[in-house]
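Just one chain is shown here, as structure tokens, and it is the form predicted on its own.
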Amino acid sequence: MQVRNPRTGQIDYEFTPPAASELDARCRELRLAQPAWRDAGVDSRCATLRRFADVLEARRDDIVAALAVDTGRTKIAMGELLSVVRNLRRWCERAPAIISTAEFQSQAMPTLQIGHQLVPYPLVGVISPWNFPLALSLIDTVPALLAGCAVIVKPSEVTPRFVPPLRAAIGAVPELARVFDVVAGDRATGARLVAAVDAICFTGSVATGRKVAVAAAEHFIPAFLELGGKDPAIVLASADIDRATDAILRVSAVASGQVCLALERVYVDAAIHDRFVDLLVRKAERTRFNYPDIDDGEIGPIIFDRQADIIDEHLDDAVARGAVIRCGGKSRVLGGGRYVPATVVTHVDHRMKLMTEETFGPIMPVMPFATTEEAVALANDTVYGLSGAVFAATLAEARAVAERIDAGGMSLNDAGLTRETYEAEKNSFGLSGCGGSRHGEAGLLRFFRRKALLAQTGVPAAISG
């Protein structure tokens, strides 16, 4: 398969997906590896895991320079590194906790003792998408290891670069190597490994959730899909304007908004609009390109050049509607790169593709509202429901708006805080996913069977009694 430079528009590089034969061979190894692995104990497989940390941190700068191509940035390709290492280090220290097995007696029957045993699936398979090729290739990754699963990771075929150089780390930490893989490939690879393991995870488009999740139920394995999002921003007319637009601006636009939690709709009290655009305005046109200089500049390239048509095509439409962009607009061609301005947008409404389609770039449509009830329907009337972010005066009046947006996790007066911080269990609404939290403890405990162990230690009872 050949792949794109996103800051050079040019071929520059290729890998040849494993054949089926190969690929399934590589599964049974993996699969032949696990009762060790899983038998060891979670301090083994903390301990492991600590040393792969350390190898990661030793090894940053080949894999945050392929993440670099990859990618088209180098400051959040290191930010990735670093916070997949500081999540590695953060799972080790709660996974021990995690993972107990206290008994109980039953109220019900005084003399039943109850247990349990936590029983690792063997094989967990991991797709991740282009966006953030290694932190969610990992995200899933280790919580899975450290249950005990062995795991094969899928990355996509966009961003395949940074896949040798994760591979040689992996390999320098020889028991993980023997339970843990990583393999380059393309859509049929994808397909092939749903049918090869026990559980699947997928993060990445609605339209590609949809197929891995008919194919793990024909398969009757459990999918854990985190998918698409069109997230909301509310700001009532109480809150701190500045405050606000810092935090819309930074949330939107970061990696280009190329991030699945990136606000792509935001409604503003009518009381305030004006003034509220005019600033989101000014500081949107002070954001700059990271080109020529890749370690300048706040905004990078579209990694997928097919996602740069969809922004474009999503400007075009609100324009034909009635909208009117007041900074930024349409992708342009630097150095062979497709770059895509921090964007405002107002006049906008739901007719328009861009506040009811996932549009994936730095793009903010602006619209009023003149009642918190207008403003929950409107933040509501969208078919995903992955996170939001609401602004006031207090977070108790941001809090009572927040509680009847139908998503998995909302922000208070700050924005994108789910990608802060694993610990917060939450679920997706909608089309934003299914399947256990990736968050809180449930990140780690969904990779279980949870087998129940029911000890009489009474008298039987007799088939006459």
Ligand code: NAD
Contents of the next structure:
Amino acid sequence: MQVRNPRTGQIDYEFTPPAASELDARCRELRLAQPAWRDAGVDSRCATLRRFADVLEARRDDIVAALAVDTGRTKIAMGELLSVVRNLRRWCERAPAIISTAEFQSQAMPTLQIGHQLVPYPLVGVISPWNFPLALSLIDTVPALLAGCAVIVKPSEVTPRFVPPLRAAIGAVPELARVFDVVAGDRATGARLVAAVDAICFTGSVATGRKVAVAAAEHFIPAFLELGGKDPAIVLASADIDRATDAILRVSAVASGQVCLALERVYVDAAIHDRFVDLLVRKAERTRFNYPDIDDGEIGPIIFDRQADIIDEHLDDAVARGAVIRCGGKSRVLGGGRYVPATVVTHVDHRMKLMTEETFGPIMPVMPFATTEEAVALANDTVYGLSGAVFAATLAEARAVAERIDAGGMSLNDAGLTRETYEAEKNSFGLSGCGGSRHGEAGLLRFFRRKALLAQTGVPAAISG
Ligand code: NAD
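Now show me the form predicted in complex with ligand NAD, since the one above was the form predicted on its own.
Below is the entire complex, every chain and molecule, led by the chain shown above.
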């Protein structure tokens, strides 16, 4: 596979996906090692993963350097690594209390004592996308390992450079290396992986998620799918416009909008619409590309060339249907990389792809509404349901609207908060995914099958009794 550098547009990296037999052999080895990992107990697994966190920290420069080439950005690459380390430690603190099973007496049959055994899936597969290559490769991996599963990860073929330094870090913790592997591969590797594991965690597009779900169904394994979004923001007339524009710009344009939970539609009360747009435009115009200096500016290149085409296509479609670009605009080529500025678009409606399909760029289409009813109807007029945000003078006012939005995670008077903490359980609505919460206690418990152990403390009934 040849890999394009997002900053230069040049092919400067190559890798060979594993042959099917090689992938199968790796899966076999992981399966063989898993029972010892499971039987070692959660405290021992926590100790191992804490050492892994230390190793990641010690080797962070190597990993971040590779990740920065993969993604064309350094600050976010460092942020990814630090958030992974933080989450590893947090999961290690919480896992022992989550993995506990209390026995209880049956109410239906008083002589019966009911116990449960939590049995981890032997081998979990993780397939990740290119937008946050490291964080999304490890987000499901860590709780699965803590549950006692072995894990094999297949990152995106668009961003494979971080794999060798990550594998080196795993190799520095030998007990972990026996049950955790990361394989650079392509789509065929991903498809093969689904057939080789006992549960699959997939983060990526709806189109691929559907294929993974069908394959998982054929193999009777659970599929945990975290897919795309078209997250709405609703700004009520009472909202603090300064705060709302800060939060909306941040969550629409951070990582150049290449975030599943980026705000991609903004509905603003008509009474404050013009003032809101003026301020959003002023703030958006102050953002800068991280070009030529990668350490400068807020907006990096679009990582995947084809995504820049989609962003341009959505803007063209919107303008052809009457939209007005107030600042920013289509992608431009700088030094071979493709960059899209923070862009505010008005005069938009739901005939436009920009308002209905995932754009995955730093684009903020703003549409006025007359009543809260209308705002809720517009926000819910989507096939997605990942997350969203509501801004109002009081949290009570914001919450009343947020409760009516069909999405798994709503931020009140801020945006993108589901990314800041993994404590709150949430499900994806609509095409944004399915298969249980990745966050909160459920994010760990979903890697177990529950086995009921029913003990008779009385006398077993005879056939006649
Ligand atoms: P993608 O679906 O193209 O690819 C994702 C992964 O699937 C890659 O590793 C790819 O190699 C693999 N793959 C491709 N075909 C496969 C198949 N037939 N079987 C198994 N695996 C296969 O997605 P992408 O373009 O890399 O990522 C962008 C998408 O990810 C966006 O839609 C974004 O919203 C979504 N995303 C969702 C979340 C979330 O938490 N909900 C987070 C980040 C990104």
